[in-house]
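In the form predicted on its own, a lone chain appears below as structure tokens.
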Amino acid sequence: MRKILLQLDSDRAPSVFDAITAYDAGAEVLLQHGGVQPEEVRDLVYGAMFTRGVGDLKNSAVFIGGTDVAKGEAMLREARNAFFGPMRVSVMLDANGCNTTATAAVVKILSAGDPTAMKVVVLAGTGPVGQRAAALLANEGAEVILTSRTLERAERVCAALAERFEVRVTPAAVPDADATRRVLEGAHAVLCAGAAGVTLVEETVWRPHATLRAVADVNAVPPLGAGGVEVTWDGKEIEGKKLFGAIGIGDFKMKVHRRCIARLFEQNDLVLDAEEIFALAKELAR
């Protein structure tokens, strides 16, 4: 019985980049559908539910994507709702990423030392990356500060964090490199995760720093988050601190990516969202 997908996807046309990575993963077959809206999830899902038995439900599952992740988010509680006794299929969330990137930027993260013992910064943490990647930090049990250029936003991120994850998050107002200097005092690593083509540290910064020992950048695209750090590098260590650019932390990702693509198809009940995508994430770091 063949490995069937069914990519439900926000965005009008559902992403390439989702697509390559499922067949890459073992996906047979892939029924791609855009512009999908959340009160149209259930009578998809309930297509892939009932045309087969639920002896071979495990090879039917479903990927939520598309850049809208709140959008994501209302899509997977859809799916979850179609669901009911032994007639389920295993979905996965990603949109825009979110999960799988912030899972192996918080890895790369943790590579650095005990996250209990962790002061961990992320900047320009309002966006999915940078939330979700804080919230798991949280949970880890670091102490994580999450900023943006106004307290509100943050303050206003932090409340849904502890709402979701149950976590406590500490918001900050950076709206200058000053305050950037003033929020890494102590901090042991730092996680840029703003828009592409925004420097948010310095390499004047982080390379004398007295307590770092981690430099995090989802950023590829010139000019980077973190000065002085390249795309390519993945633990590379300069001054006892470990540098992760976006390409090195994007390696990881993908290998992420296509392990929980392959876990779907393993059986029929799993849902993975944030916290399940880290734990499989966790594996494959060991």
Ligand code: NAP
The other form holds:
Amino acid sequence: MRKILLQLDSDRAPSVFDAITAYDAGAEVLLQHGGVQPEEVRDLVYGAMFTRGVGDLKNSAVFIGGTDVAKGEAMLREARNAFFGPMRVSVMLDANGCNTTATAAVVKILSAGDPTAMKVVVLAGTGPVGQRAAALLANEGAEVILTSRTLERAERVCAALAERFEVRVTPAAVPDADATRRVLEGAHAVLCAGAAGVTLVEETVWRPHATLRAVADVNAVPPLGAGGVEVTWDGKEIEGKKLFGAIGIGDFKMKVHRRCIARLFEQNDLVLDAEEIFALAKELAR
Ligand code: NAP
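Could the form predicted in complex with this ligand be given as well, to go with the form predicted on its own?
Next comes the full complex, and the chain you just saw is listed first.
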């Protein structure tokens, strides 16, 4: 029986990146749908649920992607609502790579020390990657500060994280370089989670920093998020700090993504969202 992945993407053209990764991870057939709206998900998922016997349903799975993460989350809710009893298929949400990227970055940061003794600053953490990374770090027991250029936006995001992940993340406004220096005082790790092509911390700030042990950057588009941290670095040590660039993190992210797709076909009742993908990432890193 062939392994069929139903790829639901909110963008008009389903992601080629997600399709190739799915094939590389062992999916044998891809049924791709682009421009999917949340209200269309139930009927599409029914097609995957009602075609094979319960014992064979692990050979069908759903992947939810697209650049609009909020829409992806709504699509995941619709998919879960379609399931009942044993009539279900495994499903993964990785809209815009948010879950696999955040989990990979967090695993790298955790390699720098015990999270319960760490203060971590997620710079420009209001995007999908930063939000998930902040929540996962807080869930591991780290003291987490999430920054935005505006306090109001940081506060709104932290309130949403408290509701969705039941974690406490502290909001902070960081509109300029002076504020960046201040927010990093006493920090043990910093994650640059800003939009592509935006430098958030300069080398002159992180290099001489007294307490930082890890600097991670998920922005692969020059200028990079952390000045002086090369994209390919994967734990390079300078001045007592472990440095992770976007490709260093991205290589592990790809492993996590592929492992998640493979796991979808091992059982018919998996739901892979941030927390479950993080658990798989930690397993892979061991
Ligand atoms: P995003 O939503 O595009 O941006 C994150 C935050 O950056 C925004 O909420 C905004 O925060 C801040 N920002 C935007 N323009 C800025 C500017 N000019 N100066 C300072 N801050 C600015 O990011 P994302 O989708 O979460 O992705 C985060 C990073 O991960 C991106 O660099 C992306 O390219 C990368 N990424 C990598 C992969 C991968 O596979 N390697 C996958 C997904 C994403 P405020 O408005 O609140 O200040």
